[in-house]
Amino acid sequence: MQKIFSIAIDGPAGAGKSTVAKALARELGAMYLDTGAMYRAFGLAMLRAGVDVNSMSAVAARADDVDITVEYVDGVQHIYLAGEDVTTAIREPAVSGAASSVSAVPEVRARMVALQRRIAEGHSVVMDGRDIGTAVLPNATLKVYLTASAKERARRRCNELAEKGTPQPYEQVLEEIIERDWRDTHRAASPLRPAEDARPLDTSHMNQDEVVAALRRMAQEACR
């Protein structure tokens, strides 16, 4: 493996990017950065401030006002909003929609991308999101587009919510995923799409261990 390398994992909501990226980073001894958590934190800040997250102008006006920092506690990423640890709070269902809305605002994306690049400087990093290979790390050692069918992603999300004690109807979760896919792929600022040199990986019929193993093989090949 190269001494310093970067792995960009992009894909739609519910594809399991964060889970497998964390596992891959541990196996490779790299730093993991969940970029989606940063947009969730921004979305949470807007909700708390009473800003209409569907108003691009209102959100853009606050792009430089939100204090977001990323720290690692015992190797685990924590997201702070004005000094408050919001790592758990940003996983609330209401924040997911807000994150998708604010991430479509060019001014927000520009600020987050700059912050993500600074965090990655000088480190071997595994980063997941929706525009890592296309915007954040265009020169990444390895780019992967991780996906799964909408139905499978909805099933996984339902299981995750049930385990957290906040179950939701499958039909509702599926509808939300389809809507978010549309928003993410049609936004003007860094829309969700595979980088031209990204390697596709459909995980619809794979378990977590199989996905991590496939990613590890790709990484070993790319980092020789």
Ligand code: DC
Contents of the next structure:
Amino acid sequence: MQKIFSIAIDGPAGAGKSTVAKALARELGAMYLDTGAMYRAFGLAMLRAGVDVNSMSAVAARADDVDITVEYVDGVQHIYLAGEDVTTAIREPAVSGAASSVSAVPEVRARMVALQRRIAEGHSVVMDGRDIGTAVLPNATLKVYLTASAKERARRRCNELAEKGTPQPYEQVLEEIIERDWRDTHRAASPLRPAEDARPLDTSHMNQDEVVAALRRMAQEACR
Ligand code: DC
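Mind giving me the form predicted in complex with this ligand, seeing as the form predicted on its own was just shown?
Time for the whole complex; same chain goes first.
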């Protein structure tokens, strides 16, 4: 493997990016950065401040005020808002919607992209998100576009929610996924799309181990 490498994993919500990116980073001894967590933290900050997340100008006006930091505790990424650990709080369903809305605001994106580049500087990194290959790491050693059908992503999400003891009806989860896909792909600022040089990987019919193995092979090839 190259001395310092960067791997960009993009794709829609629920494609399993974070689980496999984390596992790949561990195998390769690289840092893992979940960039969605940063948009979630920003969304949470807006909800707490009572800012209307659907008002792009109101959110943009706060872009520089939010104090987000990322730290690693025993190798696990923790995210902080003004020093408060919000790693768990950002997983609330209300925060998912807020994150999607604030991520459409160019001023927020510019701030997050700068922060993501700064965190990754000088490290081998596996980063997952929506715009890693297209905007954050345009020169990444390897870019992967991870997808799965909306139905399969909804099925996986339903299983996760049931395991957590917070089950939700399949139809509702599917509808939310379709709506989030639409917002993420239709926003003007860095819409979700594969980078031209990204390798597509459809995981609809693969289990986690198979996905990690496929990524490892791609990484080894790319880093040779
Ligand atoms: O991956 P996630 O569900 O935690 O992401 C939360 C929201 O943030 C999602 O609506 C897409 C957005 N996002 C983004 O626009 N760019 C990224 N690099 C990561 C996430």
